[in-house]
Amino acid sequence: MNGSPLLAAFRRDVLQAWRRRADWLTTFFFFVIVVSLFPLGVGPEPEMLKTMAPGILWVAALLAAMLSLPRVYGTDYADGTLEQLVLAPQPLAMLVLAKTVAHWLLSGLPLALMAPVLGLQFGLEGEPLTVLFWSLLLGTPCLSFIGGVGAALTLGVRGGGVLVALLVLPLYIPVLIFGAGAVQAVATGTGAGGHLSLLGACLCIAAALSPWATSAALRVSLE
């Protein structure tokens, strides 16, 4: 299959996001602000901060990723581009995959890169920061793949932002548990390999299944 339509879909989403970069920066700054407020709210106790850090950082990343979901297909739905994508000769699942990768590049990757810096506020250092980065690098694509299904199912529905949260939050829980658990495991002296392996398995399953599920949901939403 000629890969140029997939590259064109990816480039279009990235360029479109650049023109509306304020929307994507909102997601990034939401993550930074939420994480930065917790040390001020819970106090300066170092051990408490270290214990809470993995959960706080992962919950903040999850909420930030969810904040960006309505924009994945909402703009294309509003201007009619989505209907053209459905009618394109290329498999819709492949175009969905390109859009999901673009969404992760714009929303998930910046969170993974920023998280170790924010982790310093909680007293994390060394290996826990490295594991935090790798857990988010594996976990945030899962959030994009799973969230894309929810965004497609609620497309054009009034109050879709609330509805997509209700749909995807239960599916996000395993990713949250394995991601935060990896950092907690290495902080307590046990290995994080098992948690990271499970995150990798979640990513493989989500990457294999969610483009097809999202394609089916988009067709239902456009009918």
Second form
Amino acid sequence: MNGSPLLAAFRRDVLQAWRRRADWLTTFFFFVIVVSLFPLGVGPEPEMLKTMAPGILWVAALLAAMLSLPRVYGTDYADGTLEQLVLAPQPLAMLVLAKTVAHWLLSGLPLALMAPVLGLQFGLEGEPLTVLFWSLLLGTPCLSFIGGVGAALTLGVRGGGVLVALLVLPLYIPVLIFGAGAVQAVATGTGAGGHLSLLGACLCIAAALSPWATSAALRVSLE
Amino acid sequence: MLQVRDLACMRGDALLFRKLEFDVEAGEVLWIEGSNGSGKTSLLRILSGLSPPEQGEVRWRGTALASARDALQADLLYLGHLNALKDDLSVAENLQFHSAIAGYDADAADIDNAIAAVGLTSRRDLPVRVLSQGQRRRAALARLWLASSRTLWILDEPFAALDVDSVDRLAALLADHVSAGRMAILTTHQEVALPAGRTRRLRLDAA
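Can you switch from the form predicted on its own and show the form predicted together with its partner chain instead?
Full complex below, order starting with the chain above.
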């Protein structure tokens, strides 16, 4: 098997997203706006904002990731492309992997890149800011992998958008704990190494297992 | 090559068909007829391995489908009633994607030929969004010209929404396909000139 079918699946998702930029920009601006609302709501005390920043940024990232999930397989399901993916001679899990990487590139990576800028708003600086970026860079692909399973399970279900949140948000808890924890750990001076390693471990497990779970869920959804 | 034994299909609580048995051999077209809701699409989905049957089994080249899925998928072209086209991509981009995913090994010239064969050359670079219903169907059918090496074609209503010329071209392609020793299973409500002597009819009626 050569890599070209995977590349084709990846390229098509990116090309399609490029043609429908508005869809993906809404996710991004949702993240920016939710994060920016907090200082307005809780007041401008620098110390409090600094403490809350990692949690706020991470929760907003989870919600933004959530928002983009129904699109990953939803359109393919509705227009019949999913049938063709399932019937393709390539292993479905590999195509799922390609689509997940495309999803992360479009929805997760922009959040990780934007987070340090938003962190500045909360008075984060120096090492916590760097760690925030790394934690999101490691964490957002986990969100795409885990979320993919939920998105595949809720295909064709009425009100799938809410259901996917109920299914997937609890599974995001470890990512949230290690991700926000990493930034807090640096701020309190204990070092972020442990948290980031655990986040990396989450990513390895999610990347290894979720494509299989997702492809099984997709087959079930199509029956 | 394709054998169906004692097949039953339920949709919700309704029994669509049971004790269905037939064989399809190389060089044959199987035309599945039946009224709306008689289970034609469900049968095609079972044959292609998308849905499991309620009962009975399908064998491909002598092996039960449960363990022959990979072998079947390498031989199969399935055209569902959905076109599997992306609205925002052009006709050519959609076909390139399908060709790469399904492993047809088509180069740019093959794709242009397929687009010409369905008469969409002038629409080649337009997004599918702006095409009419019939043109979309033709764009989806262009895959057949790319997939001529696939042994088994399963086509759900391939003639729907097509104009007279396109119907003739598709019927001619089907005739070439089966005369080369391959096979096709299709549903249609239209009276189409399918390859004489090579076409068998199967009637599904509500059980």
